[in-house]
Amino acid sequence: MRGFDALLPEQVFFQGMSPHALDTIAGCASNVRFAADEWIFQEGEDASRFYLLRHGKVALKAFVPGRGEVTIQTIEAGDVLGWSWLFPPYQWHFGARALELTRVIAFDGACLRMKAEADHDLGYELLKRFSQTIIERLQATRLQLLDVYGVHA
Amino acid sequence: MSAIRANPMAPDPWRIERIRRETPDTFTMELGPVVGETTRPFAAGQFNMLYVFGVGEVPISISGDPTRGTSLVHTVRAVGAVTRVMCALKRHDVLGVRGPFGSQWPLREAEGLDVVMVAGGLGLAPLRPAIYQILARRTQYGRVALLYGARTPADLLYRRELYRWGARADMDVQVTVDRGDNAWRGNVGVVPRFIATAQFDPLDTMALVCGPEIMMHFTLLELQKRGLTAEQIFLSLERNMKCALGFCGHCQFGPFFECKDGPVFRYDTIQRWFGKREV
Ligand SMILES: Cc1cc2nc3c(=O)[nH]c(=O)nc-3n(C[C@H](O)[C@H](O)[C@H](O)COP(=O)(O)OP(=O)(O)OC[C@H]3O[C@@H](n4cnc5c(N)ncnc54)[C@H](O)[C@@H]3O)c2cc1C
Ligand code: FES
């Protein structure tokens, strides 16, 4: 198994980060695997981690009364999963379920928050990257909501 | 490409030979000539004017295989006055056909390059002839990717073909829907998201894009993020049409007439007007 020092710089999400920052972040990382259909987290649970997908596919799920579990979006290798660990009350707003065997790097949220408080340069780098991801998801969600393929007479 | 006719506004009768329902409001029909001609050659990206006698005429892309020009294939979504009546037609009914009209996908220029095709909704219909043609000459192209987004799994066009193309080792097919259902195990999300991870070399790639304008807008941003220039991107646009011959001005788009200068445009030529209202 390769160490995180080799894995992290390969991830688009961390591109351009200083070796020092990567080293600090790697201290909060662990390697995790989910089987097909396994829940990674469920709505309402404590959001204690975030994940970077290395392999596989994950469905973001919302429970809609009457309709059951609805997939809002699927996430693939290279994507980041979860930002609820960054903002109080640190609870998942959606569930995430592996659709196939999925390998991720998991990052401990409390560990990262502590390090970001102590080192604001690191915190700013992380926030910049998460903001970018959040903006991309927001734009994508808007496009989904516009229902652009529908007939609008 | 179309033959010179005595009266280019007069449609020729073509008979519906086969109809296939694609989705609840979309169908694909194969037309054969009623008189005279045996084939009507066309280029991938072109369209015909289809006339429902007594109702009206609408521009519809040709969605069939340009390498097998025995019938004319069109995929139509019933949205309004003409297309709804067209949707109710049956096998052996006769339609009027004028065409083919318009510009084509740059498949010759794309030889030797990777090709990424991005389709949204019904935008897959005008791209399908390009897919057929590329696959017929597969060795002439580098990597080939098709990224296709639809509203729901029930709205996916050409399912069997999508499955077949997706099973090929020499084609990367990514299908995504805006809204999944419980049986759907595929991708959920908008199609531009898949551009970041599609396999192509930005220096040597041609992108062919067709879909609703807002979807194309986000697709362009993602393609440019990957390093494609406006010269490497071709779009197919839709404007209202009447004559399809560059006479009436109905389809004006900036300094262009979409019926004869388009519907396929290289992005740098229309960049100034694309996405603006009322051009
Ligand atoms: C070059 C070109 C190629 C085209 N290719 C195809 C094709 O392959 N298949 C196809 O089905 N259509 C295609 N179209 C669109 C098609 O021409 C129109 O949908 C058709 O003209 C509508 O005619 P209608 O009389 O049935 O509807 P109308 O009565 O003119 O329109 C009814 C309502 O539907 C809305 N509407 C019209 N078109 C669309 C649309 N495409 N999507 C969503 N809402 C719409 C209008 O806003 C209007 O309010 C193409 C258009 C162009 C310009
Ligand atoms: S439709 Fe008449 S000018 Fe184009």
Second form
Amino acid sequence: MRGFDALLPEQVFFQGMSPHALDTIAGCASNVRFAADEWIFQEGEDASRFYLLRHGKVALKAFVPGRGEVTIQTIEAGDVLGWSWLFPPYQWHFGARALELTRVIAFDGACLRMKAEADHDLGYELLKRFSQTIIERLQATRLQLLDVYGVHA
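For comparison with the form predicted together with the partner chain, produce the structure of the form predicted alone.
Coming up is the bare chain, nothing alongside it.
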């Protein structure tokens, strides 16, 4: 089995990061799997991790009053799942449900926050990369809301 030191540089999210940064991040990583239809986390729960999908598909869900759970976006291998671990109050803003057997690299949020606080270059690099993920999720949410509440001709 390959270690995280070999896996992380292959992931798009981490490409271009220094070997030192990747080694630091790898110290907070573990392998996790979710069965099809299993909730990875639900909206409002404590956000203590983020995930990098290695295999499978995950639906990002939001609760819409009067409509129930609405899928905002479907993500798959290579995508990052979760940024709420990075900002107080560390609670999930969306839910995430595995659509099929899903294998991920899970990163301990408290471990990474502590390392980023000690190494501001690492913290800045992570913040830049997660900002892009946040922008993509907000744009996907906007499109989904237009679809749900928009006027259809």
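Residue numbers count along the first chain shown, from 1. Only the largest set of C-alpha atoms that superpose within 1.5 Å between the two forms is called the rigid core. Because the structure is a prediction, the values reported are computed rather than measured.
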| query | finding |
| --- | --- |
| After fitting the core, Glu136 CA displacement of 2 Å or more between these two forms | yes |
| C-alpha of Leu145 moved at least 2 Å between these two forms on rigid core | yes |
